[in-house]
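Below sits a lone chain in structure tokens, taken as the form predicted alone.
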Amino acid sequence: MTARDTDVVISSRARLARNLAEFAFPGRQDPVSAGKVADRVREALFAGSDHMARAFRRMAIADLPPLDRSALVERRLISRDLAQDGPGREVLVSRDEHLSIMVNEEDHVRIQAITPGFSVDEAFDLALRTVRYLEENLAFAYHERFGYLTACPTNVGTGLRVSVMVHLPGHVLGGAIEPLVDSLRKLRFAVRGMYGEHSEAGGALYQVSNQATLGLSEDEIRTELRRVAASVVERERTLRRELHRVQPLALEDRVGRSLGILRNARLLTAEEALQRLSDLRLGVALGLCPDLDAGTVDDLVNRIGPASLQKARNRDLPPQERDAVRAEEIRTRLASGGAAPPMTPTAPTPADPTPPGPGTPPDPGPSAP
């Protein structure tokens, strides 16, 4: 898959919510029923398939220490809600962390696919193939008039949420972010931080997603998201060019200072590192950092969260040591020209891919940033 518009769009996501017809929704189910739901979903995914058993890793949330849960949230494999204690909660993660199936969160099943760049349709196709594969062995709650039934009324219908993760420093530095957020909300789009609902925006990273599904088809939801996101992308590019035209020295100084700090700092908080990396990503897009690429910056963003740093080293780190490790990680990557060591895996070694087709498991495909 060729990632498109990566100067602004980091990744695209599609999430489908479903509930098993024979069980009460998670908000009203007892622990025994929750356990049965988890068993049913797991059995439907693996369904005697050695390929799927090797391609996915199951993680029961109750068995994970807080550090592991936080690392999964930082890597956008689970939601903050799923990371909380609850009966029967688990996640099934594909071998390359491209696809995850959350069980017993707000709904019984939430399938999410994340693909690189502006690739909403590709993410949706992967999520939909996974749902159809599960439907071969599961009956989902469905109403002829309303569509798929979900715990939250805003998801009723298709159960589809599509989103793009966008980098908007032009809007932030140009004072245009609040008008953008207001206008998108009037169009019934949600604008959140990089970890979704209840998260703050940092490093000019925002997640833009549809808010309503009832009364809309899957095609209509995706078409509107693509249209709105394309408008945001073009406006962001215009604002960046205008900032560089009007204040070239100030912008180049900002990027240069951030690059210098990242290459030399011995202590970096997560907040400062994210902001400095945001400046670097802007510099890459404007051609001010010819020795770097956006992929390197995006990978660093994925690695420097508190839980991810500690998980990679398999131990708890006090705050100052964590800041020192974060600074060292960034210095090393920038000095090596962007080459990255492998992250601590959360999925098993991949099996030989199975071609997608009727009755075959979905192949997760290439990893997203």
Given for the second form:
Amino acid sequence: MTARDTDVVISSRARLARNLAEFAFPGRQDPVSAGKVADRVREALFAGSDHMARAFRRMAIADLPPLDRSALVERRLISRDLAQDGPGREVLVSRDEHLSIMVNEEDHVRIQAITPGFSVDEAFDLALRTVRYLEENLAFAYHERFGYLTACPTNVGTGLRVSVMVHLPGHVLGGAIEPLVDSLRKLRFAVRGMYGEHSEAGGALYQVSNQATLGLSEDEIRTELRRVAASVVERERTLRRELHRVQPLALEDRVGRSLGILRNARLLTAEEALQRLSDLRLGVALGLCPDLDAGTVDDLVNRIGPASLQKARNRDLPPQERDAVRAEEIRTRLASGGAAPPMTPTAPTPADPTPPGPGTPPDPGPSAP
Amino acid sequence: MQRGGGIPMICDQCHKRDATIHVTQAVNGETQEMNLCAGCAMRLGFVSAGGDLSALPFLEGLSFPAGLFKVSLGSPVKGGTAVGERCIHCGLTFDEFRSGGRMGCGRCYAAFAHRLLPLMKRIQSGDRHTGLRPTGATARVMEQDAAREAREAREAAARESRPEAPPTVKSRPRVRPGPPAGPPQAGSADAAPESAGPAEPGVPELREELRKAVDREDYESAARLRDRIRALSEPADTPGEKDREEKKGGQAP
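Please supply the coordinates for the form predicted in complex with the partner chain, as a counterpart to the form predicted alone shown previously.
What follows is the whole complex; the chain from before opens it.
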């Protein structure tokens, strides 16, 4: 349908977990060892290569104020766990932010690569190249039978977790989320909310990932994930089309209202904004919002988290001010002449929606079709 | 965590060589501990080959005494040692793992291997890694460990068989001395003694075969091989050694 299936898949992610053979795992190591682990990882990444030093930005978690930590979590560059205080914790982030290396989280090293759209192989290749680069100089804990050893046995073996972030409003509106979660669980795949474990699904955003890391090769794991994700994508498209076919007015009304609110509201909570943007994204995919694209919507989703908003303004904002700033950010981005989107002929709107103005073209974003 | 962990001790059996292997076993509810050198550990059947101790728990059900835990030589991840149910490298107990859900260090996996396998079968797609093999520093360390362990085992076997050749029993073939402790060779399977006689394989070859059998989970062959090794290398009477009743008949050669 679209390149990289961006109508449904927002991004792909691959994560590899590794531990240094020489040290106890982070949960059981003393602060001195934690510091040594961080030194080793840094040396392995930067040694003898100015290029790598230029390509990565290093941040020690202890040096980061809470706001910066939260902003990194919102951008999925670090986990909520790493954002907590702990010895030797740091993150190395590539300049393009596709790659991050978390140090001394649950495992000594967690490498994650995030690439736009349905691009699991690309993300995996990036993560694997990085881990191989590190492995040149770091001896990882490995066991002939159990493979790469991790603090939690749920990650042992390949240490590989691959996932796709998918937008599933068709499933949500059609009441098909629970059955999906159940059926994928049986195949040892997990479906979780947007920010990974323990988070709720906001804006119909879900993460589908493999559960098993042992007993399957890396190729098998990502092939399976691709297969499962592709079927979720197809099912989501079918559900969306079906919704639109059965209740065109209700669906277009929903999209139109959300667009109207996003373009005009003066106060928006994060929760409402996410929900409205989800409607908008659905409208884009169904061709109901020709002057918008999915990339613009995704970019907005990334900008409107509480921490990201405050970070952009470089100060703490009380909640109501945050809502005002959020609404303003969205209004500005969506201000393309203020027109309501032209609806399909089935919509009995009085003629003359103002034609889409010549306003600012949408930012193509990384996942523009 | 430091490797090996601790002050060198003398082997409880031969009282000559350094003990590199710690064995704990439960006998009638009491914990007995032994510190053994590689040679005695192999002679007594506690170690399969080259100190490949991760293999041990799989052999346990065949004839080793219940409650036997493993044993370790050198490598930070290849072997793990548990005293009682505590990993001696990081101190984690199996109960702590059960309540916290996290391993303490890489060696915990080998130390608790027999407890982990059923868990892996439940939570994973299998209990054996089939993914990418290590590269770079990980591979180099593993090769060094394997070479060192093979060398230690050869040396131990050589020391073992030379002074006290035991031709006492029936027509038992003599134990062939291991190959000279030459430079370590990477592929330990190739390190067979050069003087391979026409007839039967010697102890080192059998140990290698045993290791492979355990690797492919062919426990029947493993048991046969272990018995052959024992027959070849045990002195006629092993004083004070516990009787190991064979649970399954018909596996002896």
